[in-house]
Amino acid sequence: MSSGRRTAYFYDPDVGNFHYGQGHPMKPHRLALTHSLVLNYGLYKKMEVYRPYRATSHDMCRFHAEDYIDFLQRVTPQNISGFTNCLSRFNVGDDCPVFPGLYDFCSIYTGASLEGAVKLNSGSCDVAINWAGGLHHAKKFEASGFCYVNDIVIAILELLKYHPRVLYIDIDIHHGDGVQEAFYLTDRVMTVSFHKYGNLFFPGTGDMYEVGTEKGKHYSVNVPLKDGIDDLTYDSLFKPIIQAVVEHYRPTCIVLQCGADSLGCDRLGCFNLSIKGHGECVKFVKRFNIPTLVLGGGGYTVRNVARCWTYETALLLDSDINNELPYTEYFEYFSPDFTLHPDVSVKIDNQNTRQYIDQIRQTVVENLRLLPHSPSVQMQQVPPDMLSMDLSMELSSDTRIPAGEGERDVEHPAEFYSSGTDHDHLSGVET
């Protein structure tokens, strides 16, 4: 591998076939486009490609409530009338609809993140990539913001068995509220979210002064941004903040959520980042040479999501790829330019003034100074892995997926904060 770092990449061929419903902005099909570009650029040759493990209800219940996961497992579009009382209770409806194969979809993207965490724990890879994951809004008791199962929290709980400190970084345009809430009381995980805040933008959380509480005080870092932020302004915040966070917290593992709805021209976004600007964040995090789980997230202009995550796969592999897209079965999606880096800028004024940016940077750095360097963790027995790195007797050898290997591994607790009073709803989003 050109970078000298071993990269594991997870993709299930079924994941792009799920459909939230007509008019819904979340399109799992974007994952098929991304994978097709990864294959046709030849990036698969520089990493291990796996058909991922599928998470069980037991895996999901390491974070989520059993009755909620049981509901996801049983509800279908055909029997939904029998679950009327559960729909509002679990926040399932227009924004988080019941669609065919819902539970299987959750099982696929969660299993891939979990297996990525296990491979990082075992040292069998340095970087694990799951573009299907990163669904950061899901809560212990409910769905939220197109997210049903919080694969990020489940993966971090697995990482905490071997890593004393895990750093979570979120560059989705929406606040990583579900992950922040899960670890709000602990210093074992530092959450850092760069997101749009204000004007009732979903989910309405992520103020700069949400810093955590009790043992987790100052271990939640929020960078609330305004409309129209561009590459230069974003870079001037992201790099010094992440540099300071890494120096103070000294994480032994990083989870990076790369939501692509922070790109310009996103269907639900209002930022003005280019694909290269978004990728610069990935490139910067990679330079720390810390084991990293890289996940997807939001992103609602499908052709640009695929471009962005393909480019970032190449960055993680230290591979230069041509701006001219290779021919694929989805080639027409990328018209009229058929390039990797089209102009995605929009006519939105950058409302993030220099004074505002300086204030955010100063506040975050001052809060970090209040923390002890690299908080220690008491020695304790390591629980068994959620997934055994040896093939389970009940599982046959894996099926290869196109141009790569497939592997199945099988079985996971740590701390999390949960709130039964959280009732975020994705209202006012155009579909």
The other form holds:
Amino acid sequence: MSSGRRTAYFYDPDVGNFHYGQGHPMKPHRLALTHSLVLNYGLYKKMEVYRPYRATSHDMCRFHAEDYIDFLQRVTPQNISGFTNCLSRFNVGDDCPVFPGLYDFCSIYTGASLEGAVKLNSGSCDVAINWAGGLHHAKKFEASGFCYVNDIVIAILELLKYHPRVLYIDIDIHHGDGVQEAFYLTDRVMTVSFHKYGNLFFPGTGDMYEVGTEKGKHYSVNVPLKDGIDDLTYDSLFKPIIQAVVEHYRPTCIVLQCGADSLGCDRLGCFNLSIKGHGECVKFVKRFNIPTLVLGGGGYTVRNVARCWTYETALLLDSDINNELPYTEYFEYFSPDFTLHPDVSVKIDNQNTRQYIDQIRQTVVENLRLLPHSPSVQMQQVPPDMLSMDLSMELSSDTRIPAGEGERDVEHPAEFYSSGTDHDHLSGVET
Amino acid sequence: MAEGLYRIGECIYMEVFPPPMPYQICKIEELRKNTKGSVEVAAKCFYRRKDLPPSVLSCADRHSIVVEEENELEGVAVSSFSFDKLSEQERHLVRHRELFLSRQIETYKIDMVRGKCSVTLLNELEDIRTYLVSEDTFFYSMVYDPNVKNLLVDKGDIRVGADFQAEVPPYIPPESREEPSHLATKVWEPNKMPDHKVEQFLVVARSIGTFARALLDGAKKPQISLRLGAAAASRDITLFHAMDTLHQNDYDITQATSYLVPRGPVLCADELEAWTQEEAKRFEEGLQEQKDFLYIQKKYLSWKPVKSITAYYYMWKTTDRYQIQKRHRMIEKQNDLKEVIVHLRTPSGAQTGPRDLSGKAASSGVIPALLPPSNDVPRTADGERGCESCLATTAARWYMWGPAHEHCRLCNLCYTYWRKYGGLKLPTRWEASEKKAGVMTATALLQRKLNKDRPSGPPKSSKKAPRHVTARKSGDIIPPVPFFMRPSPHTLFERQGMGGRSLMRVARHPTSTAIVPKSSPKPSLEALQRFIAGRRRAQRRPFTSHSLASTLNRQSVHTSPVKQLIVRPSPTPISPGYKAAKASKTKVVASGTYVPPKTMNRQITDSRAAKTHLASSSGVYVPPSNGVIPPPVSESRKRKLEGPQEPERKVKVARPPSPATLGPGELFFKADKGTRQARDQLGKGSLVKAARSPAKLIKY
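Given the form predicted alone above, what does the protein look like in the form predicted together with its partner chain?
First the chain shown before, then all remaining chains and molecules of the complex.
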């Protein structure tokens, strides 16, 4: 490929065929829907596609407690009555029900994320995509918020073997508490989460003052937001903050959790992002040219989740796709408009005032200044690779305005809404 | 946004009975049609600041300090706003904007809605003043649990310890890395083959699939048309299989094609196609019964794995049969609404009716003319009191406000303000006395209702918000609010006119007898004015709301808690003129020292603190024309102010109790030298007498 970027995509044909139970908003089927769109848009053939291996309990225990994983492995809807003690202990029940194939499901999505990390480590790809992963609430000892096994933590642990500093970015509407908690004391992972905070919104953590402790102090960044945030407001926070984070922290690898419940019209969410606005974050992160693991996450209005992740797959492949959806076997799901970018905005007020946003940004950036520049690992120097050298040159200028190629794209507001102009060079190759 | 359109999740003002009262603020959780066809709103309630018990409030204020200090300790950049920076007036107004979230859900009729507002979580970074400039905006930072009467922070914890954090592996330098083991199966490699070649191969695969379907045994899939066969062969499963085949054959089209027709055409069928009609029928039957795939599998389709049933379900949803079912369900679901349009007849929420004082009925008549002019409220051109809140003397419309016998009024603007924010624009004494004077606020009613409904338990909380609500089993008893009568000049005057005996009679049979004053039914206005003028002179510092605002300095409450009290002899029932003259010459007879209980937080900022302070700083604070001043907080204090005849009544605590034993609102009287001297002078006998009948004058 002319861009020289290699993209690996992980999908297990079984992953969509699980069901959390009647009335449960989490629907693994959204993954099948996404995959069908990816195939029929012709994106499938532009990347390396893998059928991931399934994570073993040994892999899961890299982070999780053994008895918890053992419980997940053994519990089924049929024998659940024998586990009453464990259910409350491991917070399995209402939000995180025991459904048929629970362990298989965990094993599939965790295996894919882990494999993505392995591929990034070995340098056999630059971007790894696993829409099935991104279950950021799961804790070491318990399930939480529809998440059982924290595939993100397990993948990051794998990345940490070869990467001195890993940056985790979370644009799910819910706070990425599981990942933040797992790496709360270390400076080798910086977690940045943009989320709705307040009104007893799940999970209740993610205040701006949760910055990490001990060695990890200032390595947890939280951006609490209020209802109804729109594209422009989100953009005005996301870009400068991520720019500053990358500049100060100099990650050698990024993990991006793309929870799609921050879109407007989400069944559980209350933000007002459009699919393009959501994708803009992915685009921005991609521009740093740092190896990136892209994961899914929340997203409870299934048709829009599929649209969003398909669009983001295309963005990561630098490929333009038509607004008109191709015919797929799930075509009826996208009625009545059958387009990739329907109007998903809701008519609610944006409660994030200009002033509020400015203050949040200012505080977060000020906190970043307290960081020692790119903390070193106890080991020697960072392996000299081309990517990080490019980066340091690129990021030497002002905080807000990315230099080089990025500048054009960020500063031009119209670019935000039209299809990218800097991608055409790709299309010539195949045809 | 459409006017009058209400959606789930929006915050609204709710009318509560009996109006007029400050609105109940709540958030719409559900909208549904009831059996009678009218719409009901299930809404989560917010509590106003003044609806919280004082003990809980002080806890809230203490918390905010702790948070601030923690952040300072943590060394986090706090750019921020602080409550201290506000002026008193702003502080007063900001308190009207603070709410407390609760999990209490109440059901209202939709026609009780009185408008929209917004309630957001306060961020420490925000300048709180932004809430003041925009209408209908509120903030909250804590969650109130009315069942156990405590506050929780709307905030979770990140836990620290070996049970929570991951073990970070050491960094492996490049030279000692091992070859990674790749376990995933690659199924597609890009750029091996031009796109159009891939497309061509897919067409071949589909054709083979169609041919395979045509060859199918007729008994298995009867009457399959060529067209349907082609459609079936175009489904994703055929395409995926074709691409897999291509990859396995290293992108060699010839080899891959022969792989698709090993001994005849390969047929890839997904769940939708593979299921027989009989199976489909059983599935639909099961689904109608229960949307539980495990259940359906057990009862109807034991030979199918749950996975296949799930896959089938999602494909079946694209068929016409599902559309029919969906329509049925839609009809059932019609009663759950997502939004509703309410047309408000009076958008400001103003209630017309008996409370509306505009028009002739109110401006003419004898009673207003008899009203004693109070000290601070300016009068309108026609001699009536101005607005209690903004002191305006002109308004488009006037509203009765407060206890009926007080004849207070609010202008239309302040009335709306009061209904929305539950307070007056200026911090007046009314604000302080209002809630105790029997004007029950909306949320107090709510609390009562809650107590009544107690057996039903607290609203069920979703796991998505993992905080616990503990229900208390026994119902809470609302303690009776103690109050006492503080005679206004007017009352005093009336009393004199009535004479002792008829007063006694009234006191004994308060409901049965009409009061017939002994003297002329209409006391001469002149006499009344003289009487009042005399009393006013007696008050050394006439109270104005402006001066209150300036005294509302909480710093002084805490830094100089010891205040001298001026104790005057109580008015003697002689002629008003004489009494007034005597009162003005009053000397300090005895002095008590007031020690406010040491509250642990330095940010007592509620109206209670203001009141306490007010009472302690101006000994002559006499609420004009208010017959009922019931604050339990300052009860003892007020009595002390009244006269020396009964200071001992409250002297029960010899030593100042520790803050822990003191209730948050309690006061105690600490005797100092002067008091003891006065006591000694009085002697034990008269002291006991005074204690028993505190209303009587002590004779030396």
